[in-house]
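The chain below stands alone, shown as structure tokens; this is the form predicted alone.
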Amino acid sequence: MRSRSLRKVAVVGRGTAGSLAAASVSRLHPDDDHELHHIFDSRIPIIGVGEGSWPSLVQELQELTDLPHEAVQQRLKGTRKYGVAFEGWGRRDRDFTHYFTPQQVSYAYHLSADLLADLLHESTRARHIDAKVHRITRIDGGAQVEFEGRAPERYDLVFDARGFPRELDPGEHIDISFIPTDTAVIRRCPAIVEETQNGPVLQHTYTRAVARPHGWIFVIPLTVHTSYGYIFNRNVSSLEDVEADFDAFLDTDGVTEFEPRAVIPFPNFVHRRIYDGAVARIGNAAAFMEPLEATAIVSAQLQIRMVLFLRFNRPSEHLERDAPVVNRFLVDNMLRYGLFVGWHYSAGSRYDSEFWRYARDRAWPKHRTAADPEAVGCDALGKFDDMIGLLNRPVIDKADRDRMCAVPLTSYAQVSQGLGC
């Protein structure tokens, strides 16, 4: 079997992704006699902050838990999002919606991420290690994973879900920065959308990406409480000033009280070897960037599929030679979500105020350099230039209209009228 090459896998991190993971070799594996360990240090808290994502997690969650639709979303306090609504964004100072497509139809969840990892947790057979991880690295035939205060073991294959970097290595990782922001304050605000008795909400809702003088702010709707995050520049703008237009923002939206989540500083970027046939980092620690367009769960969601469906369908001697390809074709994925996400402040905004001015007009021409081919080892930038190329065609041809660059044409073409690009 080519399982065989699988008997014994790790997966570290008890996060989104960590969790994704866990339960998708539970779920997938073909052989039941192999051994999972779902390795996580009980001391560090996951921050329960509301996440968005995109419809494909609504099938997946179905299938790794055995549990409908309607109770898997009612388990996470979670409404169907039906696109990302944006607020004051582009040069046209018109309010716009991203919708997924077909549009009214297709719907992804808010949700809280606590709630998911505790849900994913259930549906996992796994030997549940609580330590400290020190390292992990590549052996000859797997992996070994280094603890505090216990001995090392050795795996098969290591998910590393252990977040993003404390900072980037030009080595290791591949600086994004042409995506503006890099600091995050997460405000934790009472519910505007009320749960039901008799099953879960139907309504529609939407991430609301609301841009402010300094930044922008998220705000996302779960039936226990509405998550509100200011997405800014601490280079660019001082925390007090952040947190003044906070208030400002809420006072404004009719919020009257708050509770104070977290400040978080994270980097853009993209590793360089996301997976190297014995290591696969997943989630926060194969990239980062900021939660504009939710496209850090769809990112976990496909680095675990990718990697499990190699690993369980491809015979254990192409190993070597399957792991650059799968390697390259992530990096390539990650990195036009990357520019997807940072092309948003190309056209500025509806404040002409020192964060726009500095995203638009000197972080985002940023974009040609960092995606180089010759720098990155794939064409990104390419197949980027190519979506932006078919927009600006009078005529798509029918062939055409179904082309993806992470995300399908339809949303380039919603954002890129939005914008008034």
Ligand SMILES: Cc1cc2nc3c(=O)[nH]c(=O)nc-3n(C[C@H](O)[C@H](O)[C@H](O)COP(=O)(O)OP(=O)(O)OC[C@H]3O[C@@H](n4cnc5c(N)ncnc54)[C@H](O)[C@@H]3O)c2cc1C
The other form holds:
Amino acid sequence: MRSRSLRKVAVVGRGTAGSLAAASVSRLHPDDDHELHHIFDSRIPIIGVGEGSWPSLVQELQELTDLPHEAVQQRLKGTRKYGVAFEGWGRRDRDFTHYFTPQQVSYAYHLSADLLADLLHESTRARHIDAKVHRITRIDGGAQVEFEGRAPERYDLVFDARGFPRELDPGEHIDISFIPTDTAVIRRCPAIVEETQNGPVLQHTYTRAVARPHGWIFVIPLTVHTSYGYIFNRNVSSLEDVEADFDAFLDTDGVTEFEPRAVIPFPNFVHRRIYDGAVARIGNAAAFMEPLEATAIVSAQLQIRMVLFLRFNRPSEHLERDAPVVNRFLVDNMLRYGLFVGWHYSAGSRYDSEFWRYARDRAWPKHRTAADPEAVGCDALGKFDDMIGLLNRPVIDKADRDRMCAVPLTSYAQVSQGLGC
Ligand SMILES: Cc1cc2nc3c(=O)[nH]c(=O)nc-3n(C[C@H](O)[C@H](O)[C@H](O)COP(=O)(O)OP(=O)(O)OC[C@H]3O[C@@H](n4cnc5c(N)ncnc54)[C@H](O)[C@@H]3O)c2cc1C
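Could you switch over to the form predicted together with the named molecule, since the one displayed so far is the form predicted alone?
Let us now look at the entire complex, which starts with that chain.
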């Protein structure tokens, strides 16, 4: 049996990525007698933001929890996200919406990250180990996890979902700082969408992405609260200036009270080795880019599904040969997301501020060097250029209309129209 090479699995980390992986192993493993260890250090908090998603999560959560969609949405204190509403982006100074396709039909969730983890834990059958992991290393035919204060254990597969790397190392990480932001200020405000008594909220909602002089602000409506985040670059703008502009924005939005939640620095990167045959990095440990298009949860879904599909379905003698192919596929996809997100800055915004000049004129042009196929070992840049090329054609052939480069051609077309590029 193929899954025999996958008797003992570990998931390290209990954030969104680790929780998704543990539930996926529990639900999808073909052998009931597999052993799953879900390891996390309760002294290291999860990042706890990550409230926007893509439509594939709706189906995935139904499958993983075995609950009806309505129940899942209510458990998540969620709303239905039909797209992202951009305000003040691009050279046309025109607001526009990036809808999921088909427009007004396909929806994702705005969700509470904490409640998502709780929901997934109910679908997970695992031995829980609260311990700090020092090291995860590949060994013959598997991986070894070394703990603080416990004996090491050997596993057939380890999902490493320990969150952001401490620092970027050019040998290990592809730096994608053509994305010009690196810090978020998070505030929590009262709900603007009310929970209903007899079912999920059906109202169509959108993540707002509002351009501001120092970056942009997201507004995510849940039924328990509304999340606001100011995304900026700490080398270009001071935290004081950002907080002051955040106050001004909330004031004009009519928000009179808020709870300051966190200031979160973040890297923009893709790990060069997401999967090596025994260790699969997932979530923020595998790649990260600022949350403009909510690409993190959907990336974790892809990483987990891809690795599990392969390990459940391919005979183990192919494992060594498959690993680099799968790794290249995942790196390529993460870079495509990065290029799609960075491109949003290419036409500036309604603000001719230091941040927007930096984003458009200095950061974004670096994407050609950062994603050079020679340097990254895959051709995400070529595929991205192909999408932009398609948009510039007078007629798009029927055969090309379903093309994707991380996201569908319809997403590129809507953003390109909206930005005026
Ligand atoms: C401002 C901001 C907004 C975001 N918005 C969105 C969004 O709208 N949509 C979206 O998809 N994503 C968003 N994200 C991304 C979001 O962070 C991820 O989707 C998600 O939280 C994945 O986190 P994670 O599980 O990889 O890591 P984390 O949440 O950081 O979890 C790490 C886990 O690993 C454990 N751990 C760490 N080190 C060790 C160790 N040595 N030993 C044992 N355990 C360890 C910790 O205890 C924890 O359980 C946003 C991110 C930021 C910064």
